[in-house]
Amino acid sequence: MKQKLIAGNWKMNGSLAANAALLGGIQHGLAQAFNGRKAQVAVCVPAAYLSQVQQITQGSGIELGSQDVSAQEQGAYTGEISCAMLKDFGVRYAIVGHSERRQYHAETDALVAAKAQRALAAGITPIVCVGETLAEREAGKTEEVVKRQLAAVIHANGHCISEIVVAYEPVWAIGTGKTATPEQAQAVHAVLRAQLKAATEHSDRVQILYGGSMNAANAAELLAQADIDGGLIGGAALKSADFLTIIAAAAR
């Protein structure tokens, strides 16, 4: 049986102090109570931050993300981060087409998939964001868009496809407090299962992750479905008590 993994999407958040005192106190609890968990941990921060919480959680166990990577390799890209970059501060995750990112700068399922591409081979897991709008989920048409998404990703990595992690994040519950009911997400999780399992046959390796608002109060419940192997944690991952919650959780 896989670990699950929890991830913390800083998204832009943090400052230096606030940074050194929020994995200070998760890391503490993580020494204290998960000794031996059965559970994966990485943060995911600004860009800004990258080396000092690689200083801070350099063999601590917590894993360093990213919340975006350039589909280009190097070059005259101004503001843009390359997968070489992020490699020289030890990252392992990069966030790919968040909703946030596929709203607020219009990036495409194709863009998202070249990302993706260029993450894995540098070494580097995407976390591979799917989900729908509220009108999309109203009009019965989630299944055919996070279908759709993925698709894109799986058509442009190949047999490579089993080194991701699939991210589910409902667009409708993302920061809104709203939370899909764990049939919901479940049912949706078991889509993606399905889709994965049709691309490649090591799809039993894929953590398909839950990134709907969980939190310390209902991440129990949706860890415990059968397709969820963990969360991308927005608000409860700038808090290190709701934080260590979902990890503990996930440990169970």
Given for the second form:
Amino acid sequence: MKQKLIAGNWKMNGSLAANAALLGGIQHGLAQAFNGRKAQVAVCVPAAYLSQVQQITQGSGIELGSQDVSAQEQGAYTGEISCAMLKDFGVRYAIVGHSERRQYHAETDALVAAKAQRALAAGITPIVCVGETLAEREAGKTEEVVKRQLAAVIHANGHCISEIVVAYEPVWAIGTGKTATPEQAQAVHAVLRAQLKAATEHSDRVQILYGGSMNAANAAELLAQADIDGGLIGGAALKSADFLTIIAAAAR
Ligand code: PEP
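Could you present the same protein in the form predicted in complex with phosphoenolpyruvate (PEP), rather than the form predicted alone shown above?
Shown next: the complete complex, the earlier chain at its head.
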């Protein structure tokens, strides 16, 4: 059975001092507990801190992730960060298509697919975010929206699709304290799993994470669902005790 993945998305939070304290707490907790039970753990940090976090986490088993990556290889793209640059810092994961990027930076399905493609080609695992807004859910369009978003990535990536991680993040649950119920989340995860199954014979390999106000109190129930293979954690990833509780719920 595949291990679950718990990935923290720090968003635009942190400082040299705060990062060191947070990672110290997480590493201390990971060394103490779990009795051989295991989950994969990653932190997706602001680009400015990749070097710091790489140094602190080296050899700890905590994987490093970025919160975005350019769809371009290199060149005159001011402000962008390439896969090769991320590789220089040992980055294993890159979040692509987070709803905050789709909303505030007008990222399209096609751009998200191109970013995923660029990451895969470089040996970085894209964590592809999909999810509906509240208006889309209320209009009964949840399935249509997440399938459209994932289809673009499947179309661009062909058989490599089994190498991605998917994160189902209902937009109305991100940073709002409103979590999808385990049943609501599982229903969408099952839809995504079926879509992956139609695209690759290795669909079972793909980890489908839930994200959207997952926290220390609700993680166990969400992670117990058949098609929930981990979590993408925002706010609760900034408190070591909460992050550790979520990791413990995922470990087996
Ligand atoms: C996220 O940013 O991906 C996220 C899930 O945030 P939060 O856990 O704070 O809702």
